[in-house]
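Okay, so here's just one chain, in structure tokens, the form predicted alone.
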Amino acid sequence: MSDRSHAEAYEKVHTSIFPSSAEAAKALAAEIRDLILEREKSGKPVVLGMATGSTPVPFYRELIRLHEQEKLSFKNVITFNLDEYYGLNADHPESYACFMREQLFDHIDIPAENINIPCGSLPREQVFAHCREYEEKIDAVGGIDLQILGIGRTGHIGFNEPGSSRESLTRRITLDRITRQDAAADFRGEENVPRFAITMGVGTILRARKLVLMAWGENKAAITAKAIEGPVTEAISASFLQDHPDARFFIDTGAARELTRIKLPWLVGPVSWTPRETRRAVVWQSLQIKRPVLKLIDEDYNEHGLSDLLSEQGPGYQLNIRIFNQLQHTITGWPGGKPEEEDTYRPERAKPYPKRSLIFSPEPQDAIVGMGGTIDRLIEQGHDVWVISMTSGSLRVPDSEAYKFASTLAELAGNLSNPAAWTTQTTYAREALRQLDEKGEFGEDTPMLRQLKGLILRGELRDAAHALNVLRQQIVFLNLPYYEHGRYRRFKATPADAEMLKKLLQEKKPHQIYATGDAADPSSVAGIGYKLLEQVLSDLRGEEWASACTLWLYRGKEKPFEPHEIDMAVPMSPLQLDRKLRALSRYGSLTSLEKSTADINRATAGHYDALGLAEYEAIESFQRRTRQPQ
């Protein structure tokens, strides 16, 4: 057995790791630019499967890259998409076909003749006999050679949501709450996402003769882990990819972190023990198997496949004595540093005091949902914190906010004494209402109304801060133009962004920073605002503040660290957790994945407590991007 093999023993479905979601999406394109070459030569098309979502975009773009800069036709390509919500038409901004459209098909030579997509604008009793024939025009065309896919949180593939079986067809579906909570920043609200989509089956996809399914991102991990190692199951439709003769995952390192040869390597092979994989092999054989650090034995070690560990650093009790002081050292109360004291085993240095702390916060409820207490601390402190809202997060705002905000002020410039004093706010108000109504349901927003939202999430952000004690001074909006001008699955960075971002940081020469979106979807409006920052932080590294600067990862939206991961772990008291959620009231739309922070705040203490450390009502988790090679 090679090495590879027995590294991949847990995996059932060939799976390639990728540096990055571009290295793959490179990779993908070249192989269907081959495709695309090879059947050029003997006048046949290529059939090819296309997936939506965020995940397919860097794949769309090196497509595109493929065709303008090496001159590659798509004129004997024939493509099916995946899906389409249903109740939407063609021309509708968040339908596929529109997505289709803005991504790849109007920046290629495709013949429209040649793209089939799922019509989702037709009468339910015209669905049936139009997903019969979505799949006799397949069939028509000599099937699939290659079907493109991504993967959502529920496993789906498609819009194949749990519980579709192996031999499912195109149809109509009922959209699985979790996928629609994911869609809801799409479509400015849960509320406003179709609740049904049409979709190819779990059988039409496997007749295609190639697979090739996509994920980026730590939020894609646990699932993508499930589909590749975990049963073939109608729970999850991508697992039945175990059973087609040439499928195979292509996913980015953040992806992967959940399979076994990367979250557990001493299970598959050799491994060298480094500082982190050796605390990372002793915090999980410590709550595996429900015992403090310090109780470990020897016959633990070798119990859970760490025998080698165990020879090469035990024994074991100053193996163990070694890790507990470590995860010891990541906690303090003191994240900016604590003065005056000796800081050689604290994640923070003692000085400069006080420090100048930036926290970005991608979208305006980051920050607070990620890092409040911590906020909180610093403030408390004494240190010079100021928070950058990277983009106005008009696009998560509802309409319904806006209508609100619009009907009150409408209502009280009627109520005034002199209405006609406030002419101007009446005349703002009444059109405000009035673009509401235009737009409708589904319509996109306007410059106008996405100003409005803007303003309506900076009153929220200053209201939420200030609970925290940040003064309305110290908090910027930058509102990056990427954001600004885009929409989400459609955002793509600019030199504009960076340049807005490296004024920002040689203006404030900060000590630290707090930053979020490391670890996701890269076309997500945190990955994007953390690629700009690593980019200008690179640029900037030969001024002497930016070689002085910590650079500290905090955790939004995306899966919290794990204990392992950890270099920095702030307590909250049950008041300060209090402070924390009291601030995140102030937002009048969060995700259930905000809404939960106290729970996943509780849940890092707990893990603490089970490894045998002091026990806390919670804990906030940081780590640092600026650490020593280990």
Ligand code: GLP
Contents of the next structure:
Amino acid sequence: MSDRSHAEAYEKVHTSIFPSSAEAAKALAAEIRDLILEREKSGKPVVLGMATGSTPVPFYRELIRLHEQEKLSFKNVITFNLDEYYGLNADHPESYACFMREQLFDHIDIPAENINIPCGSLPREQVFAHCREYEEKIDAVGGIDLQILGIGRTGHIGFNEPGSSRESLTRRITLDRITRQDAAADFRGEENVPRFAITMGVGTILRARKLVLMAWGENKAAITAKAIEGPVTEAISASFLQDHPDARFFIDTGAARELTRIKLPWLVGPVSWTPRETRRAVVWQSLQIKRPVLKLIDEDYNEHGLSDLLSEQGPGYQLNIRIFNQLQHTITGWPGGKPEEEDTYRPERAKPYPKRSLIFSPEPQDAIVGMGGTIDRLIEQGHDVWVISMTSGSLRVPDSEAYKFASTLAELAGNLSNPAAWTTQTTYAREALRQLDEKGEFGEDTPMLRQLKGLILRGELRDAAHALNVLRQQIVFLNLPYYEHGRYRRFKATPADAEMLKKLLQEKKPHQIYATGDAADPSSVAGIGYKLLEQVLSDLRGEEWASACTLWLYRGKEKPFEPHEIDMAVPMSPLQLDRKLRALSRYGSLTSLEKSTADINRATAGHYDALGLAEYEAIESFQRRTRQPQ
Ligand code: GLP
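Could you output the structure for the form predicted in complex with this ligand, given that the previous block was the form predicted alone?
Now the full complex is given, and it begins with the chain already shown.
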């Protein structure tokens, strides 16, 4: 764990960076254990403020472990949750009440009467009184000892959306568009996400004696840095933590990426100039002052805090040329390697040719979103390309899609000349329609509906892949069990998942693998899928094919790689970008972020152009995870 020291000038609130969310969760849980044990002696209760979302999940798992293995008792603990969706009953699977039962309360010995969660199902006219009582209840038990927080993409804590004042108290609030977008997958479509919530106010939260805000993964990096280093503002309610006497941020290395001490370390203290760090500094400087790499002069280095780099690796012009060449060598139209060509400076080796390329898509749309253009190239260049959909993705399919399919099937079966021969289909379609009606807008999908929705996505992937000339038989649907038995934000990998991946890899023995998940939070579909893959690859590293296999990371809807992080940049012509977009148009349930993939690819090309390299229409970018054998 690294604490701030030199970074104090930039970081306005105490920030600890942990190697992983698991380690941060362990540290925080140990602190809570000590507090509980200390209070037990004096017979006083501990009052904890609880949060929901995927962020606290590893922390709750650790509390459960402490209860089960170290016999830590929660009899003396009182909890207050931050918030609840307004319009959901406590038994709705996406209600925070249900989340808390599943993730924590059902597994520890906390008395039911000690649990407090705002009620989301009261009539409008009772909400105000309910909120006031919630505040009074907190005060009546002596206030919150330690409040756990996550952070939303708008910088909110609880559901205190931009504009919430420092004094705000528990109240009903309208959810921001971005917050609803982020919850879209949980509710199978943005239109199903509740519009309102009840949340503790910023003032309520700041009354807690201690506050700990947790954040994991690069997706949270930008907003976390703003909350820690930016001004205190109503636009980012997490920034109010800067004014609290005992507030701390517990973040992992991914979420720390945009902090000055990590992003621009030369502004904070001495730097050991590794090749990656050098590339980062030169690229940052060039983009910052809008001057191509080859035109940077020594004065630029001196004026941007890089005199140290200059004296170590200068003169500037030589350094510029070195970095320019490195960037130049990342660009290739041959992601599978260029056969019969010298490959010393190419991202991928020339041999063997053709290669067997396995492209792992956490959900059926991810690979097309993240690397549709590259798939197109690999196929065109004769490689043996396999698209592996790791999960069914069924949870993201809105009911409207299932309705469309089931009603078409019902109508088709009824209209055929021999309806009697189609009774199975008719019965299936009617039953699906009945189940859709019965569960209603917010209800949980039955196994039959999940299956139907999974099949719809399968069809879409086949269709999209077809637009890129991937043959049907080259698409594998793994349907990993962790997804089938879980819900968004609370998935848990099982040994069966790893076993299925292992079998596939041993059978295919790929020469290169493309995967994603690195930017995501550790309990997202992509995060879990990637971790499983990493674990299985490490188990198999003794096998001959595995040690020669290159692992390429791609990014889909999430934070794209920054120019200095890219090891392979695959350019797309306007026509290729069109083909990728045509493939994407086959999906009926893309989120707005997924739809913006062309903008992301154009922005990457824009960076290369600004750095003084060739100007392309769009670029898909990759990072190499394992070294190629020499
Ligand atoms: C919701 C919750 C917040 C939570 C945020 C982030 O908005 N009301 O309390 O911090 O989501 O969620 P996650 O941890 O899943 O990223």
